[in-house]
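Next up: a single chain in structure tokens, the form predicted alone.
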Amino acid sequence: MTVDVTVIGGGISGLSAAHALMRLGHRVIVLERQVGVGGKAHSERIGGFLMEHGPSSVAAEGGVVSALAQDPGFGHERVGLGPDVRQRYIVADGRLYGIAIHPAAFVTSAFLSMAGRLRLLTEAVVPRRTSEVEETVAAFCHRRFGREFTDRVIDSLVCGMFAGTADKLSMAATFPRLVEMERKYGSILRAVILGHLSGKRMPARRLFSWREGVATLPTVLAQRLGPRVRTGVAVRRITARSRGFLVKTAGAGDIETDAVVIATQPHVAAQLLDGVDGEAACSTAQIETPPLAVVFFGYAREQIEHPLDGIGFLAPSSEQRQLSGTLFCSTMFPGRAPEGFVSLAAYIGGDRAPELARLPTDELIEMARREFAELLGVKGEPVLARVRHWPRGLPQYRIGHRDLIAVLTGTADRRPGLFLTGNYFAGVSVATCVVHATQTAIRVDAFLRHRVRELAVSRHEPICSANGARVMAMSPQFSKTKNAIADSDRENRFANFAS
């Protein structure tokens, strides 16, 4: 078999990057190991309930993701956040606390101390870093926000979206953007207030999902690229060539490509780098991903003494929790549950407690009970309960993560034809990783256009197949996404706590 581009990867990315390349007019095929495609976008609907397996939601944050979210494909099935989303809750004391969605929330709140209020404030004041010396997230909030703030809010908020901590994680990494707002503007609350004068809607509001899930994002995409997506195929190995490359593969041949674009997780992309690209490989296989665990369940209204007036709660290290954080789902999204039962979902181990995502299923259920008799007032026994494992969860951004995506993205420079995409490139939210992917097409085509251009100059050959006339004209609708990834919902949902 002979194509353009072999896209290695069945997930959000993988599809997402070829959806493009289809788009673009160029010959293209999806090899995913597994038996389906959607990678962590695992959406199962259980007797009424839908199970969130990965991903809950999607950020439209402008050109591509906004772009799909309007696709008539797409667009009839989108959900927007529930009414009762009133509130965040973060635990502190033993307890809930309910802290209001609006710009002033924290200074307003009795939820930190006086003292942690007014240090807030300050940080308008608080003279911007001029060292290059990369820090972590924690050391940045330290020192505009306060330790009070930081290891209340911060620290939660990092577990609960990174299932990360904020004393190893890259504040560069992780949150570009605010450390470009201390850059410019000298502060965050500056920045984020100017962001509110403007007329910015707040972040939360414009998640969205679909009526059965995230998944029907790669879903759908899978659908349109029909037959040039293959399941159930194993890469065996890349091999380059002197113009392109040749995929051997356990399912679907051997495949001679002019271009690949690897979609996996960091650690099979260090497989398959191996003999193709060392330095790329290197990098990929430093790239930790500790397990997540998710434990669903579904329960009559009436045993649950918590409002659930919001998209649910996060919990700090310093509360010494088990879970991490859960989500309020029935909640967040409409026909989650069904009429009279709600749904919840909580997240255990990450980087905070490895140990913990690795439990067999009943304890799981059982220490995630434990804390929802506490924390939300529930009572007997749920009346649906399941657990997902995840051996591998989200990509850790640990200090010197930069440098490992700088060897990274060069690796087309190293290796021309070979590109990398993935939710340990950007951001690791559905939006940011179908921005990237689709960047990532459009440095594919350009390489491929160029390609075909160096190959018509060396024939003495005019360049006009119907095939070039086509990407040509398609081009321009997808550059517009170039600059996209700068407001992934990662930092959206940072400036909606931190304001």
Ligand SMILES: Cc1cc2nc3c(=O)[nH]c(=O)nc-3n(C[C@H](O)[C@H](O)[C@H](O)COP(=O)(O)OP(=O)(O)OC[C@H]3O[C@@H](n4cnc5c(N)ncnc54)[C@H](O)[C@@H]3O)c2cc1C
Second form
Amino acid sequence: MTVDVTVIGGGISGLSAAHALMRLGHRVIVLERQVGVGGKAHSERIGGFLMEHGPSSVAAEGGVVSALAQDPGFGHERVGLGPDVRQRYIVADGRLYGIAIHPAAFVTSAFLSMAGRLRLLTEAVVPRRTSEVEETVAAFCHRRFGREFTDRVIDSLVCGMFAGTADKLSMAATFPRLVEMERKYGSILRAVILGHLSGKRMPARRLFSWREGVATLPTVLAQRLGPRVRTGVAVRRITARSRGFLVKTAGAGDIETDAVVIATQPHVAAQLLDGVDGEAACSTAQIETPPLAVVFFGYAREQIEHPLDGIGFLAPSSEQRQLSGTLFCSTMFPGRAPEGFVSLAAYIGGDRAPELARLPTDELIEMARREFAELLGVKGEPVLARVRHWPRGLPQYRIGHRDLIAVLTGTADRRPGLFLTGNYFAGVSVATCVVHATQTAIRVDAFLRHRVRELAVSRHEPICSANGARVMAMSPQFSKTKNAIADSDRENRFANFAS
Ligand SMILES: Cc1cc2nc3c(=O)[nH]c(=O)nc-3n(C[C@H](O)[C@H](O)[C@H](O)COP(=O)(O)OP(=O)(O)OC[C@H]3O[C@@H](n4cnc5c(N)ncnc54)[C@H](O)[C@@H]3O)c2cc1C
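Let's see the other form, the form predicted in complex with the ligand, since the form predicted alone is already up.
Whole complex next, starting from this chain.
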């Protein structure tokens, strides 16, 4: 088989890249080793409950994700946060503390001590850092916001968003926009206030999903790609040729291709890059993805004392809880539980406690039940309990991550036609995966156009070959999406932080 582009991996990144390439007129094939598409995005309906084994919401404010979500194929089933989402909860001294969802809530609520709140406000006068040495999230936040806010809020937030620990993650790689705010305005608070005054508001948190869950996104993308998506096909090896590549698969034979997009998890990318780009193989192999487990429960409403009037709760490490956080799924979005029932999803493991994520299903269920009884007043047996183990969870953007990414971004220079995308580049969220994958597709398109021109020149032909015509054609719908990428800066990776 011969194609223009082979995309390896049918998760959100791979499908988004392939979808963009198809719209740009290229012959593309997606190879996915699992029987279904979606990768981490896996929604499952059982007996009226909708379980999200991976992502449960998408955060987007403008940009390419909103453009996709407004696309008729996706728009009709879109759901926003439910009306009962009023607070966020953080565990403090063994109980849940509710804090309103607005930017000033940490200053106005009594969650932090008076000294902690004053320290938070003095961020505006903390001198700008001049050193270029990379800082951890914990070091940056201690310096700017004080120890109490960092230990009680940032620590739990970082665990909830990245399954990571604040003292290991790189601030510049994890929250580049906050680092840029300090560099430009001298203070985050001042940057936010100046932004408000000039009418440029910090993007509000806008979480959404679809009636049948986040897996709607990969499902619709795969439907549009049709026979271009081949599931149950694992790529074994990529071999570079004088022009293009040979992709060896288990299940679909060998594929000749002008360009390859590797959209797998980093450890798989490391194996596939071995022998094609040693530097990139070495960089991807260094990105850790500690295991994570998701424990899903369905209960009758009356079994739970807590009002469940929020997105869920997070637990800072100082509380020494086994659950790092829990989502109140049926409060977040409609249709997540049958009438009279509720659903909860607990997250265990990540970089904070990888050993817990490897425990057997029964132990994880028992662990979550004990903590729910204590924190939410849950009584009796759940009507539904399921566990999803992710042996490889989320990539950790540790100190030095930006250097690894600089090497990976150079792959297409060292090995023209070879591209990488995935959640270890620009952010782990679904939104940033879509944006990075679409940007990668545009780079692939530029490479293929250039190749067509080169070929035509070498053969003294006008650029009007069948391939050339395809490469030059761009649907008006895609051109809209492409323009939306200009807005992608507004994609809110820091939505939870800002709100
Ligand atoms: C528990 C959990 C909760 C999350 N919650 C949220 C959330 O609420 N909101 C949010 O925005 N993000 C969330 N995320 C993050 C987000 O889901 C992921 O970052 C994103 O889905 C990753 O997509 P991807 O396509 O880059 O990678 P993946 O989904 O990992 O896809 C990679 C694909 O490559 C395939 N593959 C691997 N090897 C091969 C091979 N040799 N040949 C062919 N195919 C191969 C895999 O089977 C897989 O399908 C969550 C993640 C997890 C794990």
